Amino acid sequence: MKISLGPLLYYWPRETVLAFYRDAASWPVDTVYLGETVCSRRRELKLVDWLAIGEELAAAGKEVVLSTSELIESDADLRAMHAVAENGTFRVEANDMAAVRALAGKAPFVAGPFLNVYNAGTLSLLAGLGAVRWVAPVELSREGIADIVTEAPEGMETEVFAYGRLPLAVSARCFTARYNNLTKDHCEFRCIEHPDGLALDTQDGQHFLVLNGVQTQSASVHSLVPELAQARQAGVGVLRISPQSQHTGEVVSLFREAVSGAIGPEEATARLAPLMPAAACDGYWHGKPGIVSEWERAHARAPATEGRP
């Protein structure tokens, strides 16, 4: 299986982003997705900057893909999407149907997770328009992915979100601005103060969600590192790792070891835990509520019987 580095979902200072991708050039990833997908008001980097980063990564042997926005709200957003679609250098990940229309019949593209492909019929339609890889929606189970792969068009690659806080929803309202009693148009770019998002707990103190501007994420960190054998059996060809502010390179290397079989699922899970900004979850993969960790539950040690070691 290949490993990809998903688009950066958070708002980081320009120099932090540039340093991150300089480091990523040496990481054992096959594909790197670039671009602003969450909020068009985030302007630390422009398209020309993403293209320059892409050139450096391509020179290091990486496949580079430019990702379009999850939500288009204005004419300016539409122009920005067309600029990405017509970049002429790198493959594009389409994250809404307007981007699909801009790419259809012109260039092979990646069908992003926000296109909500839930059946083989939809995937076949996208393949007819030029899709050569699809990224499964984050809430789609292993069985659901396997069913689609069974009927997928020949040559279609399947990618899954394998590590990171799950991007659950996107809204026209900016929740980070609202938290700071600001309007979206005068948000003061407060999300740059939260490099891994702003935690939202229940009144009982349970970690529930993370606010990332207009995007809502899971508080727990989705991880398929214990489930790589099952992912391979389901027909998954690419594992997507979502960037986080610390330890992303170590996470990538650990996944590479696990994919190659150098380490087993229990060792991989144990080594991954201290690299994660929150507890693990994998419920969606098992067709359960996303917040749960079925692997940890299944492998929890039973209490020792009295009188035994």
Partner chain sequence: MNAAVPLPQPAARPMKLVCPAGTPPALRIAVDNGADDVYLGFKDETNARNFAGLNFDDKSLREGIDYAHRKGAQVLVALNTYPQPGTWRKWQAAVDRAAALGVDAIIVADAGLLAYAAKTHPRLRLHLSVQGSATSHEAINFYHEHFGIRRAVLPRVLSVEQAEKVVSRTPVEIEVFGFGSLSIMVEGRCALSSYATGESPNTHGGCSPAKAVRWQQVPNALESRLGGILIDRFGEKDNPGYPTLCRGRFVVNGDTYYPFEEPTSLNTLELLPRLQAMGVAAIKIEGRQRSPVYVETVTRVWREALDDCARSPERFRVRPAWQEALAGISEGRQCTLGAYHRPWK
Contents of the next structure:
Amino acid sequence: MKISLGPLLYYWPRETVLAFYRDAASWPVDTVYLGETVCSRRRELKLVDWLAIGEELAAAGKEVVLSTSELIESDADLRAMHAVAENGTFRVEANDMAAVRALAGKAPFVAGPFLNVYNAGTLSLLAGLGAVRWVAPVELSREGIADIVTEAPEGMETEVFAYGRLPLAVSARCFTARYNNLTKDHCEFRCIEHPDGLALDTQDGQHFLVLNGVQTQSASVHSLVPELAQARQAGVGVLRISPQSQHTGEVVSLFREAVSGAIGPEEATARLAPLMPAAACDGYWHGKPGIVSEWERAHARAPATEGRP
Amino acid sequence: MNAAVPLPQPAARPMKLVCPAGTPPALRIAVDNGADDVYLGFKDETNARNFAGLNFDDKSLREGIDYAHRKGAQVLVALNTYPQPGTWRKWQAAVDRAAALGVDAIIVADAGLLAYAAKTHPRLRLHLSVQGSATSHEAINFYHEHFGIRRAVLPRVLSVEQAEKVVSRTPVEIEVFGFGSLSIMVEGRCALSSYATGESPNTHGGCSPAKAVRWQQVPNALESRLGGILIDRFGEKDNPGYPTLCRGRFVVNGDTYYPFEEPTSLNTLELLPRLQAMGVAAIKIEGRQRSPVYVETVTRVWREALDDCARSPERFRVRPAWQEALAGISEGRQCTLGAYHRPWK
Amino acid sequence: MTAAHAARRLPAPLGAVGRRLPRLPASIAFATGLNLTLRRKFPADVLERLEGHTFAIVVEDAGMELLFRVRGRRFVPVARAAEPVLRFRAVAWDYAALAAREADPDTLFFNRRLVVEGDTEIALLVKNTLDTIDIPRTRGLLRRAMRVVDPGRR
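Please show me the structure of the same protein in the form predicted in complex with the partner chain, now that we have looked at it in the form predicted on its own.
Then the entire complex follows, led off by the chain already shown.
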């Protein structure tokens, strides 16, 4: 299985982003998705900057894919989408049907996770328009993905969101601005203060979600590191790792070790834990509520039995 | 005809009133009170209001279509969820049933299902559901070019100015939401419900499935929970809202507030002349899960308002009695223009 | 807000009397009424889903709790129940308005005039089923009765 680095979902200062991808060039990832997919007001990097990062990563042997925005509202958003779709150099991940329309019949593309591919019918339609890879919606279970893969068109590659805080929802409203009593149009770019999002808890103290501008993410970190054998069996070809502000390179390396079979699920999970900004979850993969951790449930009693004679 | 004389600008056409029907009585009440279109769903997860006791079987749908047609109204069937792996046939069969029963249009979100409907039932009118998340004219035109959709429902994310641009750049009729429960997230792009419960509109046709909802009286408060997650605690004086996560009160950095939205309803009465002038084809009322009383009140008010607006848009005034009637059935008893009004964002 | 938003309560003395009345006769009368007006209109699958469950309807201003169970697809009165699957609380007027389709249940709920405790899924099933049922004659009678009590109503 290949490993990809998903698009950066947070808003980091320009220098931080450049340094992040300089490092990524030496990480054991096969594919890197680039570009601003969450909010068009985030402009620390322009398209030319992303293209330049792409050139460096390509020179380092990575497959580079530019992702389009997950929400298009204005003419400016449409222009930005077209600029990405028609960049002429790199493959494109389409995240809405306007982008699919811009790419259809012109270039092979990746059907992004926001296209809502929940069945083989929709997948073959997209394949007919030029999709060569699809990224499953985060809600789809292993079983559902396996079902679609069996009916998928020849050569279609399947990618899953394998690690990171789950992007659960997108809105026209900016919740980071709202938290700061600002409107989106005058948001003062406060997202930059929250490199891993703004934590949201329930009133009884449960870590629940993370606000990331117009996007809402899970607080828990979705991790398929203990499920790699099952993922391979289900026909998954690419594992997507979502960038976080700390330890992303180590996470990638750990996944690489686990994919190669050098370490087993127990060891991988144990070593991953200190690299994560929050607790792990994997419910969606098992057809359960996304927030639950089936791995933890199944292994909750394991430590008590360890070390017994 | 003398080509040199410029034709008078055609007056903007009256907008159609599209009303919800979760049950046969609601359908009849909507038709009786002046709905142009009534939309409804089958009794299963092929529609996004898949709740126990709600919706139509073949018999009640056939009777509903008869009733509506006799009174000059149209029936639209919502098949607006995403066919899940392994259950494709169920959605396919639902399209066939709707076509066989002679519905006036189906409202579909999934591209694969649209392709099936367009191919199998070329004369069946197709509407793009709001769950299809088409937020630009280019996205809408994609569905038009590939499946010949005749109408698209705009997600509740665009400002009036943005919506106007969409309308002017597509041959597809545009339907916008006028009143009802306000969607905070882009429709078709929200998995909050399944994160807490395993079921979402996209996968199971419902947000906050009832079996995962718990209302619990605790000392001095009423608590609502979804899948065990505490959505809110209502004091004696608080008005509870729907048990959805985007209406919850949570804690961010020690502040307890509504991080997404307060319990409130969308109400665009005051925008009617503008929506009509820009060429919006239809106004949708949310609420298939609501009672016949709700449907009666909303349909009556919006019929009057649309008639006023069609007669003389320049003299259109929102009547206080309308606002009072609508406030009486609104969640949170307050209303907002939502994204139509830019600062809401 | 307007009068429509304020709960119309029975006179207090009536509530005091209600609290002293034995519960069972009222429950018997109520269950009989349900069997006469609603039973045949309830879809079989819904009655099946409700089978064996006990429901409580608290008429707050009458000081009265009506208890019934669904058994053998009929509504049968019960004297007491440890924990009903659902308990509704409202004043008599609001119940009448709901039955007459003059009030919207969600609105009463938002305004805390209708309190529902217990199994949400069954509550929704009951609410939606009641919404599908047509009992025009009973409703007409109720509406007329309500106008006698309050001639100012629409």
